[in-house]
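Take a look at this one chain, the form predicted on its own, written out in structure tokens.
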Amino acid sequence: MKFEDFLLMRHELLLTITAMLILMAEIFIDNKNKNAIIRGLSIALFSIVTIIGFLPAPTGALFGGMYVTSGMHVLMKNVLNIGFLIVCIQSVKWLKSDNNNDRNFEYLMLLTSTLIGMNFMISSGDFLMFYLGLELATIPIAALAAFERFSQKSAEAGVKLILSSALSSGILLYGISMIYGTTGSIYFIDIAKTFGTAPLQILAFIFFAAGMAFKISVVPFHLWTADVYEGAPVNITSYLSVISKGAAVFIFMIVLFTVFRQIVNMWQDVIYILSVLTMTIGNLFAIRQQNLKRFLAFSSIAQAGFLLLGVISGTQLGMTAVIYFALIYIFSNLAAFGVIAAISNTTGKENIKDYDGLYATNPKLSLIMTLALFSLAGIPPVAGFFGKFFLFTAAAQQGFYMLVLIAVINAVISLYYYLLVVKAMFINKSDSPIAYFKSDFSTRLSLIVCVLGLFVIGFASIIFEYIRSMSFGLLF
């Protein structure tokens, strides 16, 4: 094997090189300003890896197949990155705090370590590679979501998220064994060619879905996703709401498309159910929330099963829709939760009553998180109308217009609870609003790039073509 051929991880080899350099910035810098220098050093070389990335890469396989990467790979792997970055810099501040900045450089190397699990995992080729990447995506974000040693809260998030992700795993893993025991192979190409409809095989995919079900949050293996949510600090729980869902959601479509398209008409069915269960009990649980973040999280739950729709499509259009609708709920999710951060931070209020009345009192806080509901609500012209859009049109193209029905009707049921929080800024009355603060710059350099995404992205087709061209020809 040739030095340049590992260049085909290039996205990994990069993220740990950046790891091992903040790492030698933890042991050989002894001054008062490390921590300032070490988050400030991430931010740089995250920056500088995000824009790397999307420079033009060789595409290919290693290690006989179980690493594989193409321009989709790249690209999914890019939409990632972007939401990694905005959660660096939204962090800053919270990691400022006297709790936190003795521990910045646990927090950045836990971050980054799963992120390297998340791109080894939409890279593999077999079911080793995307194991092993699955553990290391996972565990890390168990140990973040405690990050808080003070909170019992956020410890109680640790556990729950540990627990419920070694179920999950032991579930998974229990549908791949079944898989090589009835094909012989771990590799997803060999796989392709022999999986079929034996009665063990199906056993094997519906362990394998319900595994993958519990990492994506869909219903009904979501119970753990508000607990956690809430208890986690919000820059964790944006981070698991876009980036770690993002991930699985990326990998479950890629072994979808190549490991069962055997039985497309089956997991079809299946992918019916689990969106309509998961679109419709994800907005009726929301309407009953008072907390922001358990608010958003089965917010993000409803935001699945909107996801699976491009899924269930099996096609090209249906791939692009998804990734595509990912890159928009990077940026109208971490502009919710960078306000709800900003505020957090600052008062330590993350309930919708605190909000009342705090248009008066921050006007351009309360029209970020204007845009960024409107945007996950599918209100256009921001670009999460655009995102649904392509989502519903992917699947209406292969006859499924029950549940774009459906999908429908609960996004107006999804418009209901977002306005809830629109309301409280902009009409409700409060004898103690919200007083006004200046956040930081970071935050409002965070907060500034996902307003732009979310304008841009919908306006710019080029986006929309340029992933359509990247899908073109590597599945089906």
Contents of the next structure:
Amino acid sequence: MKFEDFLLMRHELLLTITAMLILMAEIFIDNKNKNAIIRGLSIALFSIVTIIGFLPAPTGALFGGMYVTSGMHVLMKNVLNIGFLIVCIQSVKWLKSDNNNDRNFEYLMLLTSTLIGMNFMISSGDFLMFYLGLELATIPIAALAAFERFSQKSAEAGVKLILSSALSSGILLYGISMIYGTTGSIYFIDIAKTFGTAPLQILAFIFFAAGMAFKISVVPFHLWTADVYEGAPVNITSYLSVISKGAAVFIFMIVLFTVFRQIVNMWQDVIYILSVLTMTIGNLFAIRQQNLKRFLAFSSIAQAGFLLLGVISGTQLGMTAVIYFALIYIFSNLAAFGVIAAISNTTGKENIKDYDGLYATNPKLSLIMTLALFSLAGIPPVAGFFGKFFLFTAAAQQGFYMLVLIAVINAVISLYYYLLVVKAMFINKSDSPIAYFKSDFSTRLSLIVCVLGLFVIGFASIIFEYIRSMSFGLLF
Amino acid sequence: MEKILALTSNQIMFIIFSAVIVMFSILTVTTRRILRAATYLLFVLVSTSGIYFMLQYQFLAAVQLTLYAGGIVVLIIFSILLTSHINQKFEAVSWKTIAFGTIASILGIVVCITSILQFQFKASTLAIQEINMKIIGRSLLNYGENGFVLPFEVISILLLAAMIAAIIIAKKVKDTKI
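Requested next: the structure of the form predicted together with the partner chain (the form predicted on its own having been shown above).
Starting with the chain above, the whole complex follows.
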């Protein structure tokens, strides 16, 4: 192994260096403006990491196949990097508040370490690295969910997250140990060669899928989602619903396409059922929610069901559609959460009723929220439509017409409850609407980036073509 | 004759160890006193190390004994003593929960055991080799295939992150200084 080989691990190494620099800054800077310096430094460093991520990179395998990277892996990491940067910019206002001002370093450092974990998870070539990455991506998040010092709900969210993730990790590990027991290897390449359809191996796959379904919060493994999303700070909720979920879907798709390619008919059945349940139940529960964070929690469960449509196809188009949709989903969900965070940080209001008449007082925020919700629902001018369109195409191409029909019906249901929020902002009258307020620079910057993303990704077909050139289908 | 005797004694030891593991595992999750749960867990961990000894994994068995049975159980007991009363009893679980829990566990056991028994495991053809410290140390720092230096390093990041996470959860009192 030569020194240049470490260039393959560019994303992980740069993020680790970033985390260490933030740690050094916390220790060695002795200044009145220490926290402002740390915030500025980390966002500058994250921006540099995100930009360097797009430079052309060597590909290959390292550490005897434990770490693999290809154009597609780099692309997935870049997608996550973009979302991560937006979440960090959105967090600035919240980090400045009195309660959190002395804990900026801890927040940024933990958030970075979760991203390192996700990158290692995506690039893993064996189940050991996969599991370590998964844990590194989950454990610090539990502490971040419990970040609000004086909120009991926040502590509850942390405990619920750590317990449910421990349970799902246990199921996942049991599945992995069965895979190891039946094939004698933990390397993806070796398992893919010998993995068959013995009952024990199918059971192993089901355990593995159940563990992953917990992380992606797919119905019927979704029960932790709403409580955790509601209790955690808004920025962590958006991080959980976008970045964590995206990373878990990506690696689940890679493992299904490579390790379990021999039992493709089995896993397509499993994903079929999970997808139908997730879309339908996520949507039906979202209609009843009053708290906006809970509302978006259930909407994000439903979106995960749509994502599974791309996974089930098992084709190159399917993988392209999943990555493309995830990218759009990052921008639309972060725009919605950005508006909610801005309002929640200023007024503390999080219910749909509080948004009555918002357009009269805060027209810009209402417009951005509307665009984000239109994109989530999949209404043509914004990018969300194209994302859903390609997902449906990918599934229909493989003959899953019933599934696509159910998905379309669900898309219509989702349109109803997204429009409920729009109606509250534009049509409903209120005696005491949320008063006009001016957002700070960081919030505005992140929202502008999101809105630009919503239009650019939809209309610039070069992005879709670029993703397609990197993707692959089932490897036979 | 001697061989058969050796085999059966091995089997007897295995049966004893697994019976202890199953029994005390059930006791650990059903007892209503938290300190007793920790003590029952100790027996589970010690018996597991017995199974490792039977498989000739001396190093793993020693680690299991010192780290889990020795270190972690002591840590658990310490944290119990620091956070709750020893005599505190948990609320009794309702019979519905017990019934559904039992049904779910039995179903899970049946599914797992039948599929495990159906699978044709291939016996290993490799000679039993004592795994000494040198081999373990080498493979821990090996960067080729079957080497573990990358997981080893990633775990260090995980531990650092876990420590910082523990600090922010514990650091609840508001600091007046900036």
